[in-house]
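Below sits a lone chain in structure tokens, taken as the form predicted alone.
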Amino acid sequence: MALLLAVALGAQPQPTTIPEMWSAWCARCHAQDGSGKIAEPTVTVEPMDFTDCRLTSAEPDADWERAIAKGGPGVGLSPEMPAFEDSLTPEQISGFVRHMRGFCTDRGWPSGNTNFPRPILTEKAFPENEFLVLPAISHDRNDVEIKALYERRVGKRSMFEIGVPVANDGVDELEAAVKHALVSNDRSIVSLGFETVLSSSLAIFEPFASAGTMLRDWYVQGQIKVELPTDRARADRAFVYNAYLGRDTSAAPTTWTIGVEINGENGELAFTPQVRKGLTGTGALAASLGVTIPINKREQRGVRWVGYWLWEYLEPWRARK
């Protein structure tokens, strides 16, 4: 590709704006419509369908603006994407995602840019396909929980959840949660959601509501949850609020992401500082470590190692060469 561009650019007149510079430089392996499919391929690994808005839609306008200017390999894909960094001014950059937003004429999704990382344990508002394991080993004490997390996207704004935990003495309970982004803007998105927690001896109902939005450099995302038992006998009622602070170290898809949550239920508070890490160039892969210090209450509640290991089954883990 980078030898077409030269050859373009030798051969005519310099286009001057976004369009014209998609047609002259970008549509030989993207297509004019965005879609990647052309005649004859000029690349061996298939590009990005931008009209495709249930992958699109979930791209932060960040990951493409690196897209371009460091080329393929700046996001862990194919060097057959060349970098333009030293040919366009960054308002260039940002037209030419604007241009490529365009492509995607079906609205009404969530802005991939409030697609924020993944806190541990504050639920994220954004609707998503992934799937998890999450740790928590107490400190002092002999509990260990592991769960298995899958989460799938259904339709624009919609997803639905199954989780299975595994504690000391094996499976005693499915959790299963459907989840809507009800308000979405470029920078700050709100959703509701419900989860139902199903044991041998009882149910638990939990209507939720989780937001998310940037304050300059900074993710800020919040839940908040009530438990309803079925039976008050077994189990309390509960109020249970989460609220994080985080932000990236750099641009990369690699990065590592540090943070800290504030974790309330009834009258119990706790803080979890933690820390994520991109484990693969296209940031399909993730895994976060923090730990759960007890504010109050200390003499009944230990400290908790908690964390994920993330999956975006839908984002490609490694380039295709």
Contents of the next structure:
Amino acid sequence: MALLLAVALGAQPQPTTIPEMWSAWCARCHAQDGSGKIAEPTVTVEPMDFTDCRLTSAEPDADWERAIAKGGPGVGLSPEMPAFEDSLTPEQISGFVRHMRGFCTDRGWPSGNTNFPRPILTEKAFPENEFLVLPAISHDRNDVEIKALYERRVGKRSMFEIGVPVANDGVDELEAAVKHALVSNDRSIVSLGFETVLSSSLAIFEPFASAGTMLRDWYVQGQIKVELPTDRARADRAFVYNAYLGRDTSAAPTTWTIGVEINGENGELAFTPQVRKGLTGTGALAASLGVTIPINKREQRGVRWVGYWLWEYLEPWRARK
Amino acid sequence: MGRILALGILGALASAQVALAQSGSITGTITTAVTGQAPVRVTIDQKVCGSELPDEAIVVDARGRLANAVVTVAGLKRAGGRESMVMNEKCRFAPRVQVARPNGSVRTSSKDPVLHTTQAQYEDGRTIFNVGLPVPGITITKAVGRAATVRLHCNTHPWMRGWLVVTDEAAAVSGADGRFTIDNVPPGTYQLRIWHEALKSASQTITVVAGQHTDVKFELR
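Having seen the form predicted alone, could you now give me the structure of the form predicted in complex with its partner chain?
Entire complex below, previous chain first.
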């Protein structure tokens, strides 16, 4: 009826499906094919290229939905992207995110919905392009460790990382690891990895598995790892297990995320309550702080302050081909 | 009871009349020798916008009378105020220039069946809000912050411009005949400030006398 009325009045019929709406509205700046390449652009900032799977796969739906609802500033991007929360329904906004993700036609990239916030001690399953500094301070033992970690994605599902001690009381360790997302769907991910810790007198091989999923609004992540030293006279074999439960306090990239980890090594158990905060509008800088408190064998182990400072140096929002 | 109410109303009217008699008004005409610009050629949404639109940066009639200039009485505070309305209509903002009050709100809507956005920016380029209006008939209300000159812009039709002059001082916008009126001005000496989006600002000192119109003339360059 509305269509008939529009035609009768000589007006342009309004788009009714998401692809029609994309063509009529979004394609103005983002191009019909999602590439952001327009012959005569009406905005000054070139929109990101949605055909680049690194962009369309790496962040969760909620971030994209927020970008549409709140506009660019809602996710730390250009104010030339307007807010549509007062003019589109939540269903339409979700529809646009599904449509936008469809511009990546190359299958096999793990879903950004499984790109959960990094716990402090539990290895996350999603591959990342990040640089981290991880301090650990034991007050009662006057012991300070600071480790720098460089992570780089390789291909669609893999990642390598290199870790070096920045301050570690003369310990000369080098860590190198690879990780591969073995199985993933829209809510869950399982990765396998292999880490090697090298020092002048010893090598420790550490195969591990990491997994993560969402339970309602809660992030659930876990990791198991076996530490196999080449010289058992210098180091013991160990079975390490970490689990994390946490949630965001808002949908903004600058959200506080609260969580707690259970950390085990053989028979030793500890827990690590922690908070994480996105420090920039896009969330590319973030910091986390927690405290590891022994549950058993307290006389042998003290309380340790732990945390990280994180820089997502190839932030997908900003990445360009 | 009815008599008391009638007396009350009469009393209020009488005191308002006294207040008016004790104040004056400022009227005036703004002119310029600068002529308007050539029309804007439209390459987007021609079915809705047409093939060309008048450049409304300088709207001046055959006698040089200038519209869309804002006259402000420096130091004369005006409390509260109405909610401003910015309509996207035929690919232009209507009205193009209006006065808004600090910490008030502005409503924006569209009558056009094409995607418009209303982006409000301070003069330094910082965005106050930017809302998408993909279909006609949606009205969105946004807060207007501090006193400032706010530029309105549409991200899909780059020629579209609008202005909100946000001020807590008495102010008026000149009409198509270049005329403006500011009522209820207590007697005294004031500085009038004139702002126009494309012409050089000007000011003039005037004296308002109780019960009289003070008529001024401005020529902007």
